[in-house]
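Only one chain is included here, represented as structure tokens and corresponding to the form predicted on its own.
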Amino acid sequence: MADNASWITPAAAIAESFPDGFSELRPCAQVNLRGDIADLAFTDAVKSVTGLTLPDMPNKVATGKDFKALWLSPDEWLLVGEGDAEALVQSLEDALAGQHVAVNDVSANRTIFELSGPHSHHALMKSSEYDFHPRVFAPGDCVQTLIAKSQAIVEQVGENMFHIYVRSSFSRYVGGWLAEALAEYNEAP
């Protein structure tokens, strides 16, 4: 894996204009994992490597010491963390040898934005057709949806805090959109 510490995304060009409560997070490890959640050998191997019990409920997040797992589909998760993606991929491939699985380093695929503050739900609801109201979307939830017509994964990490994963090539567009949406609420009396 390439050293991602010096990666510059398209959103970096407009980051200085981001309002309070909106920022681009530094790059981190992202590993896409596919396998059969009903297969005990699969789940045990993943847990032995990551310490995580993969979420089997749609749109849920499991959090561990070094990584978290975002449910993407009945047989797919995004593992995200501060650890080394290359080492995680190798460890998972070793533990899952002989099983019908897929493990891929997708760290360069997505930019992660953090949206926080009392108007974060409103900014998201303005930007997506998905219902991000606190009654239906809470910490520990995630969803694949569209933000400003761009594919995104939204994870609620706190009461008023979200991580938004977007394709790096769309990061400037989506970053600008969300910054403008949040700025409108920040300026309101």
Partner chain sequence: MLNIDCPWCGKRHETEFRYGGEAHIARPEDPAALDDTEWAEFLFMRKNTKGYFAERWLHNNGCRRWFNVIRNTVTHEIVGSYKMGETPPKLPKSAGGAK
The other form holds:
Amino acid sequence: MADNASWITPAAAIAESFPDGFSELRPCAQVNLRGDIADLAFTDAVKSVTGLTLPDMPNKVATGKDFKALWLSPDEWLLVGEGDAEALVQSLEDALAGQHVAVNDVSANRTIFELSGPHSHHALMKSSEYDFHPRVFAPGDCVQTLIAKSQAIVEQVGENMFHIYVRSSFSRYVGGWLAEALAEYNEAP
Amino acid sequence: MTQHFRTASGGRIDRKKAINFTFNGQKYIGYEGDTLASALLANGVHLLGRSFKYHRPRGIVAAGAEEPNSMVQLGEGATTEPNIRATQISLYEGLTARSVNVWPTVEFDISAINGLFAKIMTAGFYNKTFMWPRAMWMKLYEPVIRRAAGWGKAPTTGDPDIYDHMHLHVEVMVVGGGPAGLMAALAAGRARARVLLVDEQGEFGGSLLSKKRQIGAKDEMAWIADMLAELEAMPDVTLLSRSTAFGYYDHNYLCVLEQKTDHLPAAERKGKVRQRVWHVRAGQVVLATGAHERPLVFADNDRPGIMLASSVQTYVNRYGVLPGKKMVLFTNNDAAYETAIDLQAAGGDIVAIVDSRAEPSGELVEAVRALDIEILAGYAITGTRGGKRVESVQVRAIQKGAKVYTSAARRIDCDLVAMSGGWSPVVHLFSQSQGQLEYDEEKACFLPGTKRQAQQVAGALAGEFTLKECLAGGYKAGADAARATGFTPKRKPAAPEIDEPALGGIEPFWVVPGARPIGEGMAKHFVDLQNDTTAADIELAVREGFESVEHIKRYTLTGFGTDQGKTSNINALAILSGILDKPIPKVGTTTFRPPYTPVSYGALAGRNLGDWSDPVRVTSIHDWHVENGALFENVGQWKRPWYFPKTGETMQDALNRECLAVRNGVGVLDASTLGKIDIRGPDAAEFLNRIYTNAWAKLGIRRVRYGLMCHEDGMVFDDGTTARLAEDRFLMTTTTGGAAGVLDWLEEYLQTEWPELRVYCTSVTEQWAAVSITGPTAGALLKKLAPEMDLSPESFPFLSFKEGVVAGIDARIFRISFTGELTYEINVPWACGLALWEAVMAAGAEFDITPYGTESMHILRAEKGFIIVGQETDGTTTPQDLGMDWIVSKKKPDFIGKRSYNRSDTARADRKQLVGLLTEAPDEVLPEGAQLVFDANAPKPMPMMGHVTSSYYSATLGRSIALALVKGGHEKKGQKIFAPLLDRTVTAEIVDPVFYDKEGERLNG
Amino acid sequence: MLNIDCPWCGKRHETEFRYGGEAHIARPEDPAALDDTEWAEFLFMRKNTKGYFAERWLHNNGCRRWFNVIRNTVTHEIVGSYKMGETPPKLPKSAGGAK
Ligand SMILES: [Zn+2]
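Would you mind generating the form predicted in complex with its partner chain now that we have the form predicted on its own?
Time for the whole complex; same chain goes first.
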């Protein structure tokens, strides 16, 4: 596999226009996992490989040492980490051999933006109909929703810090949109 | 000019801050805190425009959103806005405004001659007069009407301002920042609910801004300030002033227009968001929208200087303006008496109070009597005089219920008439939320009845017309709303002592009689000032057979326009009720629809313009295409290279070059946009068997097959190739535009029809970039890029794939073909797409590799007779219609679409079927979409037998080719068919749709 | 704009969903056994109810689950949503809104 570091997404070309508090993360390992959460053989095998107990609560994130798991649907999770996606896929395939599962390397499928700072909520309010108020959405939560008119996964990784996962083909659209949403706050002295 | 009509002191204006502005070219001075209307009145300007139909002089009637007249053209150039009400414009330094609907000037208006034809310009005038002849409409009527009846003018250049949208979720949203709304917000805020309070004005306080009231130990201003201080200190309470809730939609979804910079001088607006639309989802909504005062309907009640009583009070108390110095008050209730008291206190003179009630009584009435003001009880104004300003009124004693007056008139000179016909609660938002209205006889108004959404009503909207009721009702509504959303309200604060006059009753008085019954005389009793609708128009509409209030509205135009009949709707339907002799509730109201007040297109669009109007999806190779001169085509949301013209080439030149390169050498296409779905599970093959029309169980591993997908009705909706990665795993490709729809479709069947199938689908569209190299030398090129790979047909046959390293990148290579040539589609991780593409271009240089776009792709596939879903199909096309019976399994017991193939309709012999067309003249390229006929001389309308679906000039064949859907086409090969065009008829021969390499000999290079 | 309760994700705005038409129309077990009229009944005929109506929605911008919703087609009131295969919630007593 080619070195992730040389990967280019369409958002990279407009990165110079990104204001403080907004950036595209460098590529990382993303693996899409599907299986039956009620099946101990499945959850045990996943745990043995990743150390993670997959979240069964909708829209929650479980965080382990190397990887975290984002709930995407009742039988689907996105594993995200700095490690080697290919190696993770292989270990999962080995541990899950014979089970009805789906494991896909989707590291290139989506790119991840990081949005942080005091105006991150405003940028989200301008871009999404979802309620990101701290009373409702907190670190450890993730949600699949729309950012402008693009599908996205939004994960809160810390106070006023969000990771926004979008399909790579939408990355220039979403990146440009969010950068412009923040412009109002950056121009003010 | 100086402000002759300013009061000596008082008002919420800052007399130290003078503001220069221009109206109709004349320079004036106002103060900070003024509206354009109050500043004009302070300068003695009452004549603001001309009326819609009769071009009668019109002035300011109200002080807020209910204003029917006083529309101006605000600003100049690109930011000019038409038809803004002067009562809603905050004054700012350098403001310029002009009257609308005047020609050439407001003082001398030629169209006022319409007034002389008034008798014929009654209800339905435009409908009746301008029906025919049509030519006259185009040449004469429309241009004349446009000049005479057009209001303001739209800007002719693009809007340079910035607009955006914000989404907000709260437990309690309060609409209206008057006393009730402030109390509601306080109650909900103290309960710790998230609260949004919006008010359309620049200042919170609502009616308290216009009246003097002592609330406990505080005056009204101190009370408002304390309320705001407490609300502002609450972290989860949002206060938005200059913000109008204009739409109330399903499930407590409301839209609010916040005017952020419209009150600022131009220099201070730069770079800022001008207007923001807040999209709010609220758990509970408290409507505290207040009430609008109703005018009284009497003869010539439209002259400048005739105003709503409460608005006069607002101008006096809030803006420090005397709208007139000699006032007559005309009322049917005693709340309006307070205006007389306040105007007199501010230095005005009250000439008389004309009260339609025979025996007015109560605290306010007594207070007025104590001031020695004459009260004419049981009287009405029966006429007015004055050119551009009211100069006198004619009053008469009126017998209750009389249709005509009989008593003698008395003339009273005045320069201001304040009128009050009672109050109409602002039920607009409540009604938009599907709430039902109920008529309250005692209060003579419609009040909110049965509600349909999670909401509370409070204040004047709920018929609470005293401040005491408003404060209590507001707090209760806020507390109830908080409780309903799971919060515990704090104990209700003790009710403060409030100093306000006790109110007596109101006696409805819907229309003042004339010398002759309404509809017979010449007098104009205006009901809707903005649309120039009179009581006689309503009478006429009924006489002509209209009875439904909705029909009357449309026939007479009552309630249309920028004010949406805020002052006229209730009067109109009360008058209608009188004419029909039906009680008001039986007549019903018209439907209230968003927006409550006008909203600019810019605000509605927000940032969804230009680049943001729809997502633009690009591949990882996109920028290379841009740099190399590609023109682009939109395919779904994707930008795909259309063709790559070289300097000096026409489009056809470029296409010819690209196509010939593929046929004779090698071409390269960015195929990354195709949808890709990973399908996995023990039942994956069975699932594909049911989804596709052909058989999948026996497809070998590492083999690829083309499939058609149909809906249950048998109609084709997507196609693509699918590869078997393993016994239990497939990789499906879909059309570029169909990817999301196909995934939904697969999930629908897995989740709803066949949950027993053990299959998982995962979208991997952007995991893979795809670079397709095609042409006789594609093999040699790939050999160079992947020297280790065995490309022999035995090892790598058509419709199979291999995994290996291409240009140093791990890749999956598919041998499929959409051109008919030897083709390798190389898939690499998406973000490596550009690296691969550049490697292919570099290695391909020696083969003169040619990038091509979708247009050449279309030509190449059409030469081979391959369909494009959505071009050769339109949702009514079966595989059989396409001549693709070969892909429809006869053995599988069932698959989606199968049962429909022997429905009588799909089995018809005369269905439109796919054929090729060759024009008689080889250079003639038929237009796509051209209709086809068998008999070129048939009388019109000709029986249409089909249409052209694809049509190109083929450089490969040196002539034009076309694909078409033709009725019974499969049996008509060799026959002539005609395309009658605007200027000529093209003759073509029906042929087989495969034009090139019928035997498929070129597939192996 | 409707606020739709996804049985998994909770209440979300309508823009996250795709409408899926009338619920509880099962694909016939053996389409070949149906005559043209019966097949047409399955293909084309829908109730178009005025009032409470069971319909399918797909949370296509969220968890991608199909589920059912009982909605009043006159007032847009949503009584509840339920997963595929679950029993529909009880309807309110009044036929509701159909006036
Ligand atoms: Zn969901």
